[in-house]
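Take a look at this single chain in structure tokens; it is the form predicted on its own.
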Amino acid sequence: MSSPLSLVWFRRDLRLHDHAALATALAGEGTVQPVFVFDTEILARFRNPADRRLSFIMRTLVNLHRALAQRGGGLLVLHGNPRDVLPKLAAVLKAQAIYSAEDFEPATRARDAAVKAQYNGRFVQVVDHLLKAPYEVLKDDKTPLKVFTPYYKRWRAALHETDYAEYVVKDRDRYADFATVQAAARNAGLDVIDLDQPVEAALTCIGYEYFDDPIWQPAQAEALLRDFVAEKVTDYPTQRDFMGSPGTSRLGPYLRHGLISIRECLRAASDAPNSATWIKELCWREFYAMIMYHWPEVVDHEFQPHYRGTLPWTRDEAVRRVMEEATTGYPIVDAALRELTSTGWMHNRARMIVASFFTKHLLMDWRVGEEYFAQHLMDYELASNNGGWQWSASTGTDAQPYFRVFNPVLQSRKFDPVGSYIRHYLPELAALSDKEVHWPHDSLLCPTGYPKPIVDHQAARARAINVFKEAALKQLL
């Protein structure tokens, strides 16, 4: 390869268009070469063979390449750790460079920093997946803030115009010969990935099954986007919390993998009127990241130091059962459940009632329930899942406070008024009154099969506001 060769390490950005990293490296001289690794590390805590997120992320690899091919290139897909394959891929091609957005968790920081160590080339990082990274939105004595509200007021504040500027991707005959790529790969003994055969076929290579998933089809990112600005996003504020009506945007796993930008997110929305509840939704995204940037522990420890060790979390394998078979017997929850494994996805509303029933109501430790949502959620994010966790547990930044612990039963009556959502979720209970369907252990109609609640709530409250005392009692003495 004669022109010098740039590699473009694609990672949470599945796109071509607004593509951060992608339209740096074409800024320099030379071909580019983009990339993506199935990083075996992180397929090891994933060994669900049929994990709808691997299709999702191979159909749209599929589509990228097909895309890069119309512009002369192709998408190089590897099967390995990156730590090894990419300084190895980059020796054979002599690349000159290594781009890729930047990475702000913990193990993909280390990743990176090992790449970067083990490569002669430069290695360039763009900030890409959030709008302003964690190091940028910083007090006045450049220390990082631990409360949501005055984080958003400064990001929000820091917010120019080109933070969320497109990053204009001008390619053409900008990329290197595909074939000749490849082969010199394979020659190498790198596992690539061949992307012109059927996906059911390139899943294989990698250890996973085809799901056929009908929900969530790469294709479409762009029209959701599109639909939910037009026709949402207005009565987005009013909306979000009813899990029986579409109010949200449902943008969450397009976001997490990168097929839109969360910069053309941001854009959209700047056009659109009454929009300022949602943006600051994205804004909860960016802050989480940044208390992992500067928390690190947070990723297996209490974010408050004085409940790391004091509580009585539970790990039993019966509560665990409880959350896996969607048998709690409060109707919001097992239907909340029941979404999450049926469509990969949990409403938002949802989602902080059930971390609250089974860090509060059951004291189920909070890493357990983290990492049922990590196996299940298309849009999985560990700062933002651990976050949200936390939070729920009383024990994040920001969180509730411990002696608010959701009533499942009123958050049923209040944002699912009419029990669409659960009926929906829990067909079994579809002939209940719009009353009893939030409560139907009191009806001659409760189907015989339905479990009892697993708990009684005003037992289950005193004792988790009883818990949390005792343990800042302990701090004290």
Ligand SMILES: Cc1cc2nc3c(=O)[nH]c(=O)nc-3n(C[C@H](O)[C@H](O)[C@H](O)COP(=O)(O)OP(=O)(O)OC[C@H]3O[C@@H](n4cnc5c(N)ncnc54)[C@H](O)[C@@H]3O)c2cc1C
The other form holds:
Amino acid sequence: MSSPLSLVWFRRDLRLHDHAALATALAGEGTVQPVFVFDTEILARFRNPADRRLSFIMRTLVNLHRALAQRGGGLLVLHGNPRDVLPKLAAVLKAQAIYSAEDFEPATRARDAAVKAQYNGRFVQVVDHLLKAPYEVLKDDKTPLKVFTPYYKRWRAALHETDYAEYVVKDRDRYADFATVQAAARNAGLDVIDLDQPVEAALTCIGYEYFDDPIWQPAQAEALLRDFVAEKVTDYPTQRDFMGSPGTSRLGPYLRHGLISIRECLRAASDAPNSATWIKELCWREFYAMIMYHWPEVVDHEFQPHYRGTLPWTRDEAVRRVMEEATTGYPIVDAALRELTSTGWMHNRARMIVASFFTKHLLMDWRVGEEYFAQHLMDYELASNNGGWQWSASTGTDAQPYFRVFNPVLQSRKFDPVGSYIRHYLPELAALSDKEVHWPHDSLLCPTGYPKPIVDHQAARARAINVFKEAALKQLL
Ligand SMILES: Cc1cc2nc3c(=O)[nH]c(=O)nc-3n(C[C@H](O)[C@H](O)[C@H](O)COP(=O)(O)OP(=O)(O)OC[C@H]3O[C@@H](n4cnc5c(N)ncnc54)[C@H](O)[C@@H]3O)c2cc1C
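Let's see the other form, the form predicted in complex with the named molecule, since the form predicted on its own is already up.
Once more the chain from above appears, this time first in line as the rest of the complex follows.
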């Protein structure tokens, strides 16, 4: 390779527009080679051989590769541990720099540090995934905030147009010769995944099967954002909690994998009327990333120290099976669990109801629920999922007070008033009236196969409040 070459390591920024790492690399000298690594340590956590997320990612990579080919380049996809394969690739190609977007999760920070340590060139990281990095919004004394509202106020005040200005990608004639790069990588013994073959075959190369997903389409991201901002963002404050009608953006999976950038979301929303509530929700994502960055122990432990080791959580297999089989006997909870397994997504209100039910009514360890969601959610994001579960379990920062135990039937009546969500995911209850569908057990039309309620709400509520009180007392003694 004659002119200097830089690698751009694509991770959760799977797009070619408004791309901080790519734009920054292109602003430098020489040619650029985009790379993606199917990290074998991460893949080990994907237990479903036909995981819809891997098909989604592979389809996205193929699209990127084709788009890059039209611009004179290509996407190099490797399979292996980035700690080994990236420094090796960089050495083979004599890359002067590796550019990537900063990742704020504890494990990925450690991985990036290891790659940097193994590599002799410049390792450049830029902020892309968030509008404000976790170390940017702090209290006056430079310590991090623990509560959302003051964080949000500071975040909002600190947010300037420059934070969400587009990173323009000027890539004309700037990519390395892809055939040469790919051949060099192969000759060095790296496991290169060929994106010119069918997606199914590419997935086989990493040990997975294709999942033909009718719901989540990589090409949809831009249109979803456009339509949401044009048609729904104004009513978001009043509609977002209703599970039976699509009042939220459903952009989570696209944001998670970076098919759209957080900056374009903010640009689009800033131009729309009444978008403050939605922007505030985007801030929750930044808040939980910030919490995990400053308190990495929350990955495995309760954020509130007085709840560490003091609550009688159960990790009983039978309880987890109830979650898997959606057989709580509470229609709103069972419908939500079916939504998750059949679509790879769950409405936010439903996530709150499910997480509350399992952690409070059944005292299931929030880590079990967190892990279960991690296996299924298309938008699975460690910090947000952990934050959501700990919020519901009352162990997190800013959490739901322990004495607030959602009544699933009241939640159901309020946020699925005509039962359309329940009927959609539990068609066996479709014949019940709008009133009965939330609690079918007293109706003659209740199908015999529908499970009896696993717990009595009042008794479970009293037990939950009691164990939390006792845990707080233990701390005082
Ligand atoms: C138990 C539990 C687990 C959760 N797990 C995840 C997860 O793994 N990944 C994830 O992105 N969100 C998670 N959330 C937050 C929220 O449920 C989803 O972000 C939201 O449902 C995604 O739908 P949407 O794209 O239509 O969101 P919208 O309502 O349109 O919001 C837009 C975006 O803002 C962000 N956002 C909104 N609400 C939250 C929130 N409370 N916390 C963090 N970010 C938020 C998301 O990126 C979302 O896509 C969880 C919430 C709970 C209660």
